[in-house]
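First, one chain by itself: the form predicted on its own, in structure tokens.
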Amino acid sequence: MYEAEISRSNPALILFLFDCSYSMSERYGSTGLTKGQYLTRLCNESIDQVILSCEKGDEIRAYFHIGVLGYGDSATALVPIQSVVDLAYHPLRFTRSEIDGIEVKVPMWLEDPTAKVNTDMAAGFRLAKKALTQWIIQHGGSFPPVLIHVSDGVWTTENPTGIAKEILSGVCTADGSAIVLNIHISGKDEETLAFPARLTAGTEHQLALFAMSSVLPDPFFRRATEIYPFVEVGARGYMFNAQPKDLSKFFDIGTRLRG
């Protein structure tokens, strides 16, 4: 399991699911940005890195499909699922940045989606389940899709645990079940809980997100131990109270599927 070759005929899917509620407008650590702004920047950078990993000479090969979903009072597609080729040639816009004293154009596919809304996390997972299921109909032999969920707080409506567990147990390709990774980000200077193999105590929120997370398949486990040597066998794809540096590492572990 989790051994299918990622190719143009059998692409992999990376689907992001973001909390867009009002609390995401709070400052995120020492970044000088809000949580929503930092998450948006990191997501755009991650999409760009995945595209770069698909370059062969002057050609971009469609090894991956990527999409971004968001939820607040309801759930919606912020970036519809599409191949990296389409993403590469059709960014939303370009911004300018300076790298080593040289001004460069940086592509963007996502704007900060934060809004003054509640946190209907269940609606987000329900939409994610639908999107993953529809994608698998056309890609049943592919590497299982990866769902990367980022939130900074507790749901304000229905508990999403049951829906997330439906994804974990029932959404799969011939190569294995979908991989669900959950990361809770915090603006507070608190200890980060990273990739635990067990969690016997904690708040309802902590325990629920843990239960909603996949046991890391071998390729993800190996990448996690490169960055966090303390990670034990059986670790879940889960972080709580993650700081900016941890969010960046989490995205790297979740999106670096080739090489």
Contents of the next structure:
Amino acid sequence: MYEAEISRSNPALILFLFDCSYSMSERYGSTGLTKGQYLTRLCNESIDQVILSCEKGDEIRAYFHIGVLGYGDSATALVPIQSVVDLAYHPLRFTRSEIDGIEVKVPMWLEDPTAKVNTDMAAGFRLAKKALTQWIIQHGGSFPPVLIHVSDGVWTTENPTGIAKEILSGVCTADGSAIVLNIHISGKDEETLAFPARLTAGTEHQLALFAMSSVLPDPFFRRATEIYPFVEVGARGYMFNAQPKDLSKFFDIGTRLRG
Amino acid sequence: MQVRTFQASKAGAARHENEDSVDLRRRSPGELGIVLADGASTGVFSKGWSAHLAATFGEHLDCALESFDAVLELARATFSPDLSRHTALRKFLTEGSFATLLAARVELVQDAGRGGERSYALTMAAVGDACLIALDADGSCVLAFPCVSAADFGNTPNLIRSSAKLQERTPYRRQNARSPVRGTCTLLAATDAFAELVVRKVACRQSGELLRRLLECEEEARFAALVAELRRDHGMKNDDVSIVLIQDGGDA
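Okay, that was the form predicted on its own. Show me the form predicted in complex with the partner chain next.
Once more the chain from above appears, this time first in line as the rest of the complex follows.
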């Protein structure tokens, strides 16, 4: 399991699911940005890195499909699922940067989507389940899809645990079940809990997110231990009170699937 | 000299995606220039860089064997890939293109002092793990350069980058050698996957059969079938393969 080669004939899917509720417009640590702005920047950088990893020889190879979903008062596709080739050629817009004195165009696919009032996390997971299920119909032999969920708070409507567990147990390719990674971000200087194997105490929300997270399959576990040496066997793809630097590492662990 | 060249692409890749490049130049009836370059697929423009390296070193082979850095500087200065794609431009500026390289001059000489016995005079330079191997008729190894054992092949070979500045982060080790080899030997220049297999077969004294099968290859299709078999049954790495086979045809 979790050994399928990621290739053009069997691409992998990385699906982001973002909390777009009002609290995401609060400052995030010392970044000088709101949580939503920081998350947007990191998501754009992650998509860009995945595309660059597919730049082989003289072309971009469609090893990955990527999509971004968001939820607030309801759930919606912020960036529809598409191949890295389409993403590379059709960004939302470009910003300008410089490398060695040469001006380069840096693409963006996502604008800060925050400012919704509610936190309908269940609607987000429901939309994610639908998107993953539809994708798998076309890619049943691929490496299992990866769902990376980022939130800063507590759901304000239905408890999403049941839907997330349906994804964990029922959405799968021939190579294994979908991988659900949950990260709770916090702008406060609180202790970060990263990739625990057990969680016996905590708030309802904390325990639920833990239960909604996959046990890290081997490729993810190995990368997690490179960055967090204390991670134990059986660790889940879960982080609580993540600081900006942790969010960046979490995305790296969740998206660096080739090489 | 009788010279045969074969190429096979990585399984699952199209022929045009083969990132190996071979530059062969018959400089006289008894002298041949060989350059093999193996583009690393983790880089951008790997095929273009390997082709450009091979052509530049092939054109300036004598100079390259004496003054490698001067020819490399020329290759870097004249490499101009299509940078219109924004991803390609950024990857090229931050990582560059990279390839391994083997350059060799093969001269067939007649030794008047030893009853007219013919031999090859080899002059070689290499960065990375493309190899020149000399095999006796029974498959035993007379010379292997620059890798001599399976342990010398790895996942992180020395690579020549398209940018001198980027090369400073990952300096390469270049090896040079000169050697005479008996004219009865078969010379085999090969990129890493095939060279590694040959070296492994030599170590367990099974290279005679492999050499025999190789010499039976007259056309590309037969070589492709042999490569498929070697990948399937003999643990050869799934990678692009390029080889040049040289035998003394008695013509010079």
